[in-house]
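Have a look below at one chain only, the form predicted on its own, in structure tokens format.
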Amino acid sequence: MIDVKKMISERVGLGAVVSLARKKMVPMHRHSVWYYMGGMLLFLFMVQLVTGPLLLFFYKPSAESAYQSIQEIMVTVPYGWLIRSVHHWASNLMIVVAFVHFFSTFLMKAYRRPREVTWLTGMALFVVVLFLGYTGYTLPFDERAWFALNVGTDMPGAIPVVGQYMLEFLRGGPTVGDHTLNRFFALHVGILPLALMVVLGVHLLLVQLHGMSVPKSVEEESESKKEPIPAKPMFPHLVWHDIINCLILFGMLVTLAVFMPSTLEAPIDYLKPAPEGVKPDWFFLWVYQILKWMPTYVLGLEGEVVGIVGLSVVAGFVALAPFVDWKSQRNQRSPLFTVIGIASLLVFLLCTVIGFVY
């Protein structure tokens, strides 16, 4: 009789990989449910590149087709409006993870020493995750995605110096038009998804390097009680919460796609003017309001451009936290950034749920 796990295990190197994954250990404490984070992001991750290319076999990525193709998928193709609706959620639960991520290990002060480029690594996902999720709903070029392409290309278009450079980029010419669509949909189905690849591929290789990141205050109460953290091996612990995860995210997929599946906007009128209230996917809505608060002018400068330039200060801050955060590097507690991470928190979801009602 054949052994097929062996023939598999002498082709492939799979004891190998479950040897080196026994041996790898993680660390059990109150905090270890943030480490499964990471693995529902590339889970999800997988989920669009199965849904993706399903749905690229029949949009077409012109202005005077693709929303018909749209319809064509949502209505005659067999199971396309359940192929399209499990992309959406993929993608919008996608998002939501990488925000729990985000914020987590922020809090852990996961950056600390020798994590500082596994963090750059990390900011530099959770912004492609950001952009493939906004250039994802605007490719249906419906009235939605037209005036998300408007107000999203203007944003950059504020910015001095480079501002109108940028905007021309992006929307390949001075207006929204054919042009606009085909580069979001370059973005969207092949430079974001090669660019998340590469960063996550590199992104693993340093989790595995330097291992999980443990609390300041776990470590504390472990040599304080001078015992050391409990762990446990990777496989079969971690991978078998993993996989758990995974089947509850993928039934959750599904019972949204099928009880609130996408929807399509209405056609384009390009001589009706934006409808009031327009706003931006959810996961920029903090963006929105932050800057719909700020003043017409700050100190002479523009309210818009004063927001713009403002909050991309904040990020870069944030994302050079190993570089800034000087008691993390020094193994001591960092009360100040935890107050960041807790303000930081509370201003996106209060921007997020104020957008939504107002």
Second form
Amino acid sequence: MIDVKKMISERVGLGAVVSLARKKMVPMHRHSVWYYMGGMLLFLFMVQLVTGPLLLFFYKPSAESAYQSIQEIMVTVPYGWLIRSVHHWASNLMIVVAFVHFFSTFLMKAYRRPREVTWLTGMALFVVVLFLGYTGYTLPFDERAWFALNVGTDMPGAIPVVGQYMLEFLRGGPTVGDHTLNRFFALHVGILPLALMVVLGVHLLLVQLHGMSVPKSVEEESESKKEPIPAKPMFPHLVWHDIINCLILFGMLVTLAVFMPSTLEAPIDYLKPAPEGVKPDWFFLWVYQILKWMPTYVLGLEGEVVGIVGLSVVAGFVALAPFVDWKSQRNQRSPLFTVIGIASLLVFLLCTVIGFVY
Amino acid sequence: MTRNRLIMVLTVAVFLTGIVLFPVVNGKPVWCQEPAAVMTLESTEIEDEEAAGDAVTITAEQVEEARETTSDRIYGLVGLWALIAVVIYIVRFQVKDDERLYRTGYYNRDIE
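The form predicted on its own done, now the form predicted in complex with its partner chain:
What follows is the whole complex; the chain from before opens it.
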């Protein structure tokens, strides 16, 4: 009888990996539930890696045939509707879980020393996930994608100095067309997934290196009780829970795909003007709503430009949280940043809801 | 160890079943004959098309085919969730074992 496990272990050093995983401990406290978000994100990314290439077998990235190829995927390709709908819902759930992961790590101050680089790589991943969502949204090249491409590429065009260059770079010319679709296709299936994999590798390595971050309040409680923080081995404890979460997510994806399959809007009518109140996908609704509230001019500058620059400054501030939150860096409580985190979460939720309703 | 292997096999089975369940439950050759995904038409959209004389006639056969597809998909979905529930039930045993070890202090040591 061949011992397959021994055979593989001898050749790839599986024993060392298992031994390392067993030594790895996960702190157990009242906020431990947030540790599962990373595993869920990883699972959803795996779903995208499986369904994406399957769609690539049939998708044709050109202005003439993109729409028709999506129709073919939905109607004639066997189970094409299922694969496309699962891909669509996995990307939406991925963005939801990414938002939850972002806000939970921010509020737990998981960016404290020595995890500054882990936070920066997490922020980079968050941005890449959002742009993967946006670029994927434009690939059917239907009416919705057409307006999303026009409005979306117009926005960087409003940035002072580099705006015009960015606009032409994204569009592949002065107007949205075949070149734009090709560029967005290259971004969606090549550049962004590759960037995601590289940064994800670094992020996971750093998480393994530094371990899970424990909130300051839990650390203080442990110190006052003079008891160590309880911990369980990552393997198998966290893995069992990850398996349960992934199974539920998988069931949810298939259910959503069956009851709410991914749709396709009308084909592009190049002569049709943009309808009133055209909106972006849900994850950019908060940006849309804030820009909508901006007056036409602010201190003599265009309101949209001020809005975009302001939002970029806020995003930069959040990305640099580990370096500006002095109290957390000194391992002290920082209630100001907790307030900033809660306020940002409320602004995000309210603007998304208002943007959706009105 | 036997339980661990059983869980691993069942988990893999769920994911594989999720992929192959839909072809199997259909029970008929569907290769390249997949009907269009369910799409909800707004009543105004239909009225507009009728007014313009472009309304597409939907035959009784198409309605029947759509009904069959819907029921097949729902059966498939119920089967998938049943399998997921079984695997989660078994994994829960393992989690309970783990919890027991935790309560007895087996894991109660400093974070490394």
